[in-house]
Every structure is written in structure tokens, then in C-alpha cells.
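The chain that follows stands alone, in the form predicted on its own, written as C-alpha cells.
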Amino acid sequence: MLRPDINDLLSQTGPGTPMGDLFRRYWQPVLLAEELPSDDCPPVRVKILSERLIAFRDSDGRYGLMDEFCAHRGVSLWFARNEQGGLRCPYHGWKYDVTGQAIEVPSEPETSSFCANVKLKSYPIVKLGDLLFAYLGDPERQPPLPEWEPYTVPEGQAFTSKRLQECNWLQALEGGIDSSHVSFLHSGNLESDPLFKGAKGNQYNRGDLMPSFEVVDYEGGLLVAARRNAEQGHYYWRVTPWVLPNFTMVPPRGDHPVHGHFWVPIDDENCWAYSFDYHPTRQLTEQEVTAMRAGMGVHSENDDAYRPLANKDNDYLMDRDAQRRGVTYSGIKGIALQDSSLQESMGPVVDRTKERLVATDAGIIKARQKLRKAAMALQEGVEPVGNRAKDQRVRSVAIVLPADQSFVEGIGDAMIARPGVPQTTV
């Protein structure tokens, strides 16, 4: 269990918070490139970390994200005009570049300097992939650009999307370090979902209930290793990284794509779900992109807004004859669904204070311990780790080891992400 204020620590994201201080020296996903397809498309709502901003795309293709509201009246930037340029406010006219920078106010005169004095807060924001990425830090700290593997590699190899959690982003990063869970919540999809079906690795999931937790320390934040009996005296091992401070990659299965999702704060209760599929030496085939578009895997069916269409509003859809029948453990279809439903409801944020740890939880107990370390330390001036390219080129592993291999051993380089090289799988 959790202190209150410890609790209050780790969930609360907002300007000028030890957390939300950590987060803004992060890279961190705000929108999928889709939402912005075009030059002069209409402006995106953004709110990250408790901070409601706009984004838009210009006639010349630059991204810009920015403040919300207009300086001069506080309109919502939403409502503007994007032209030649720039975002023209339209209650009056105000017209602002992607910097933020207010380039036109049609009331003063040509010969005033008004505009070079009105500037509204605005971010950098770059396109990797078919992601948008922001850093919402000091400029003076500001890391490389991210090298997530994922968003290196060539065109049609990845796929990422986006669902709204309704619940405080640290119970949903809690849940994708947690592989004990999947034998009993994800079991009736390991063998039906095309994302997941026919590799080796499945039998032990099913065969062995009661994994062994072992979680050491890597540079960029946690190895969080399950253990599973395997034929011949030897183990199965599934090692998911978490990299400070909410990125988690899910082991593979067979020659399927790698899943792996970042957990972004939206507010203290709220978060997206950036959730990505990729294969490091192949093309996704058509059948994997459609399953991934029409809810299979890490990902969900969701409406206009990114919201699952199975929501807290109609109990998820469960199916509770389908539950009795063990179709789905839980009666709510889909694996990011199964897991999102029981996130949000342990409410908006979790009371931690409650919950009773027992040892295959170490790997939770571990990441909020070394997440309340780096925001302390940054708050002394320590600045973290995560942010450099040597902690983003990871991957997650699923191999068999004999019995008295350590994992650490065993895995060797198979964590690093090498372009074109193959991903260690079971």
C-alpha cells in the first residue's frame, strides 16, 4: 500500500507537479499524424498534462502547437481560420504562426510593433512515424528527438492508434507491466485473436497459472521478467521493458508484430492509450492492419473522438453468457478493452492506500518506487533517464532458457533494438 501523499505524488501530472515536471522532459506522443493530414486541415484540441493546447498543420506543412486561446479575448484557437500561414482567430482577426508568434492584428495600424509583442505559449512538435510528438519541457533541457523502434522503421512496418482511458495514466501503465494477469483475463484470446494465435509461447501462458516474478533494473528504467515452466526442465521467459516514464512493450508471440503502448496523461483523470503494432525486418501484411483497425490485439473500435465504442456508459458490452461459456474470461471483448474496463473501474484514481501487494506485483512496486525517485530527484536538479536514445532502443524478449540460465544471461542482446535484425521469439 501507498502513503496518500505518495499516492497523490505518482497520479498528479499538472503544470509545476514533481510528476508533471518529470513528464516535460519526455518526448511525448499528442496526436497521430492522421489527425492533421493535410496542410491548412482544420486545427486538433490537445490537452497533456493538464495543459489545453491546439495543434495545427500550415501551408507549408509545419506543425506548430500552442495555447489554446487567443491573447486577445481567450476564444478558443479551435474556431479559427488555418490560412495562408497561420491560425486567424475569428473573433477578430488575430492571426498566430506555429510558433505561437502573433504575425497579423487587423486593428492597429502597419506601422505598429504590437504583434512582435504578443506571443503565445507554444511547443515544438515533430512527426516520427505515423505519430506527432511534443516536448513540453525547458527549452534548455530539451532531449534528442526519440529513436522508439517503432518510429524508425521503414513505411508500412508500423502501426499505432489511440483510445481515451477514462482513468489516471498510472493504473493503466500499472496494468502493462503486469503479465500475471494474462493468463486468467486474456486467455480466452491468446488462441482466437490473429494478432496473438499459433505460437509456441501460448501453451505456457495456459499451462502455468502461477508465474515467477523476477524484475531488475535497466539503465532507462525496468526488466520486468514472468517465468514459466517450460518442456525439458526449462523456463519460458516473457521480459517487458518499461522505460521511464510510461512507455511498456508486450513480449512477441511467433512472427506476429511486437505491441507495445505509451500511457500519456490527458489530466489527473484521464489518459491516452497510444498503442503501436510493428515487425522489425517485414512489411504488416493487409490482414494484420485490418485486424489492428478493427479492434484486434492492443488496440480498440472506437468513435470519432478515440473513445472505445465499448465504454464505462454501456458496461463495456459485456457478455456475461459468454463469460459462463469461457469465451472471454471476463465477457468484455478484446484484450485493450478487457484491460481498460477493470483500470477504470477502480474509479478516476485508484486509492492505493487499500490494495494489498502480493510478489508477482514487483514489478508495480518497483516502477512507482523509481518513478517517485527520478520526480524527487529532478526536483534537486538530477535529470532523468529515458529520454536518451540508448534507453529508447529496446525491445521486449520471449525465449525458453534452460533452468539454470539467469534471463539476464539468456536474453544477451536480444533487448536491443538493431535495424533489420530479427526479434528474439516464442
The other form holds:
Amino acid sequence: MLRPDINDLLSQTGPGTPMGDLFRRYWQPVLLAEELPSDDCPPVRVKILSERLIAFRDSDGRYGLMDEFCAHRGVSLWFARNEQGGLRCPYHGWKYDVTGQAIEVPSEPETSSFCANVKLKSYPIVKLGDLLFAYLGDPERQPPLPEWEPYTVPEGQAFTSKRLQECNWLQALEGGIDSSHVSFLHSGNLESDPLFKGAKGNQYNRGDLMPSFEVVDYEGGLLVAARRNAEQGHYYWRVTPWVLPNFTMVPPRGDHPVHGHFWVPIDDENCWAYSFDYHPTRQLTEQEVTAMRAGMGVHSENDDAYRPLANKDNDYLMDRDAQRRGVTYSGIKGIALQDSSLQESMGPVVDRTKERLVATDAGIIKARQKLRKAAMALQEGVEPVGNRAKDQRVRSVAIVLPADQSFVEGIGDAMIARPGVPQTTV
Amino acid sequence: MAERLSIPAGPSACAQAASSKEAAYRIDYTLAAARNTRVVALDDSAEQIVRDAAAQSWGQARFYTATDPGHELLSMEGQPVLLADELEDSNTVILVSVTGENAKAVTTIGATCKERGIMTAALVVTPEALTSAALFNLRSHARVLLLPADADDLVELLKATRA
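After the form predicted on its own, can we look at the form predicted together with the partner chain?
Next comes the full complex, this chain leading.
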């Protein structure tokens, strides 16, 4: 249960809100690189943290992210012509470069200084791997570029997709932290999905439906570990890192690629799930990428606007027969939609005064507490964690350990991303 | 059947039901405190954390210490009480440890909870102070372990679970 004022504090990320201020201390994914595929390609609308922006790639390959609306009459620059080093409003020809600086105002005399005084608000945007990250905060506080492992491995070792989720970001994030739902909601997928099946760890999952949990506070966020019985005198541990404010990683299975998510607020009632798969030491195979593009694993089949084909307008293609036969536990196909269908059903922003949490929700309880404390501390001038390289060089872990060994001790450096070193997995 | 449903035809049941407007029709009633929680301090330092939490207003939560040399269960007022009686109508027990002492109490309480199907959680405020054996003992008896827990995690957990 959460008080209404704390629920508002955690779920509202618009400009000037405490959680919005917190998010504005981090580089956040704003687009897939494929959305701006070439120089002078069409501009793309971006809405993030309740701000409407336009992104484009100019004639020299430079990326720009700025206020969506022309300074002159408020026309959306989605209609703009992307040409010769800038975005030109089609209404009266005002033109802007990637920094938002007006570089042509045709109605003004050539020698006028007017143009130099017109600048749209803009934000830095960079391409890392197959993602574009932006920083929307105070330039004086801009952190170093992110060093998440999926975006530092060689080309061909990572794949990212995005999907619209039509609810508040925190509902989606909490699903990423909550390991206890996997044994139920996703139980039909472990041995059918090509990106999961065949792992030895799956047997432990199936063999112990009542995992125990350890929630370990660490500097960048939390490690949420689910413990299941393995062979005599041993436990199977699945360790999920959450890094503030919105990054989660799923523990690996066998030699399958490792996956995870960024849960990025669009506004207070919608978010993007940026879902990645990567392998630290090898290229993704053609079969794996084909499966990811087909919506397997943590990905989904989407339309051109990245809205899942199974969505609330078609009842998520609910298949009661598959539900009855146990092919899928909820009747919804695919892990991503199994999660989002339920999280969206809570409503755009769930009323947490009505929930009834249990002790095994300790990871969610602790994450909310850390988010609230970080947001409030920032209001007092205390800079948050999670935006430093040491917080971001993190990995999820799956491991079997002797029963008398703590998992923190047992995993050692396995949760630290090291180039060329394989993931620790079962 | 599924294919026929895949054709969007105006607001579906899910689209309509998930709207803000429909959220307003959730039945509004007071949820009773479901957690009949017992909180036990396992050492002297933990006792202060538990006392601070006990000073707040709770539904059905009750608070104890098991820190005396005999590991007897005492109420916050210092009265000896019987573990079996106190767990009679409980469904959650939270153990709080700072120093990792008192493995015997953990074992006794943990075994009783297991026998009665009572959910157990443990908050370890300074895990570095615990020996591996102490941690192993706690792990064996706690379905959920928070470490290192902040002193206010206890209150947070109790509030979140409507204790």
C-alpha cells in the first residue's frame, strides 16, 4: 500500500516534479537508431517525460533533439523539410540546426540579427549501439555517457526493440523487479520460446515454484535474488539487478543472449519498454535475431508505430483455449504482452492505496523507497546514483551455489560487466 | 476465435476497462489489515529499531524481543509471552537482526513458523557483522531476506503490507 501523495510523487515525471527532476539526471533512451536511418531522413516526434520534442538527423549525420514546435507560429516541425543542414518549417521557411538555433528566417533582412536570437530548447542526443540516448537535465549536471554493456559490445552482439506500454512507467518497472510472477505468468514459455528453452536453469524453475527472495541494497540500486532448490545441498540463484531509476536486467538462461529493459516514461499514462538482448562474447545468430524480430523472448510483434499488434483494442488476442490447455498461463501470447496486458489492466496509473502487498514483494517495496528517497534527496541537492559508469557496468546472474554460501559472496565479480568475459549462467 | 478478435472494432472490453474513466468505478471500501504480523528483535541493537516502529500506530502488528540470555520472547513491556500463543493468529513474522546473535531464537521461531505455514521475513541491518553461519541460519528460516536493511525498512515493510 502506498499513500496517494507518494504514489503521485513516484508516478509523475513531468517538468518540475521531483521524480521528473530525478529522471532528468540520467541519459535516457529516446529512439531506436533505426528510426533515424539516414542523413536528411524524415524527422520523428519524440515524447518523453511529458515533453513534446522533435528528433532529426541532418545532412552531416548529426542528431538533433529539440522542441517540437516552430518558434514563429507554433507549427509542429514533424511537417518540416529536413534539408541542407537543418530542419525547415514548411509554413514560413524558418530553419533550425541540430542545437535548435534558428539559422534562417527568410522574412527578415539578410543582415538582421533577429535569427541569432531565436533558439528552440534542445537536448544532447547520442547514438550508442542501436539506441539513441538523450539527456534532458541541467547541462551543468550532465553525467558521462552511459556505459550499459549492451551498448558497448561490438556490433552484431546486441539487439534492441521498443514497444508502447499504455500505463505509467512504474507499473512496468515493478514487473521487471518482481521475480515471483515468472513461475506463473510465464510458465508456458520457458520450454517453448527459442530464446529461453533448453537451459538447465529451467529445470530448477519448474522444480521449485516457491522461491525464496533476498533483496540486497547496493550503491546503484538493488539486487533482487530468487533462490530455488537445486541438487542436494545447493541453491539455484537468479539475480536481477535494478539500477536507478528505470533499468532492469533479466537473469540469463544457458548460453542464450541476456536481456533486459529500460522503462521510459512518455507521459504519466504511457511508457516505452526498450528491450534488449545481447551476448557479451559472441555475435547473435541469425536464428536468434529472427526470433527477436518475430517478437519472441522479451520482444513483441509491433506495428510501424511500435504499438504491439496484440493490444487493448483487440483484447490482446486473448486465447481462452490456449489458457485452458496451459499453452499460455494467461491466454496471452508472448512474455512481453503477458506482462503489459496485466499491467495495463490496472489502469493508466494504478491506485496503490488499494493494493495488498505481501512480504515477497519486498523488492518492489524497497525500490519504491529508494526512488522516493533519491527524488527527495535531489530536491535537497544530493545527486543521485545510477548515472555513473560503475553503476551501469552491471550484469544479471544465474548460478548454483552451496547452500551455506551467500549469493553476494558466491557471485563475486559475476555481476560486473567485463569486456570479453562470458556471462555467469545456468 | 482469436483471429476474429484481432480486428479492432471500436473500444474493446480491455480498452474501455483500462481507461481512467473506468478506474473511477473501482469499488471503494476500506481494506481490513490482512497482515497479522509479529515483529521480533533478535539482539539489543535491533530492539531499538523495533521499539521505534512499535511506537507508531498499527492495525494488528505486535512487537517483541528475544534478546534476553534465555532467548525468551518478551513483549515490548518486558512481559514474558509464549511463542505458540503469540503466533496463534499470525500470518507473518518479521525477524530483525543487527549483530547476527541469537541463532537459537531464529531456529525456534523459524521452525514454529514453518510448521504453521507462517510467512517469515528477516531484516539484517548490518550483514557484514554476521558470520556466514548466522546468515545461513537466517536464510534457512526466512522466505524473504533484506540486507543490508535501513532502519526505516521495517516501518516501510509494515506499512506496505498493511500491518
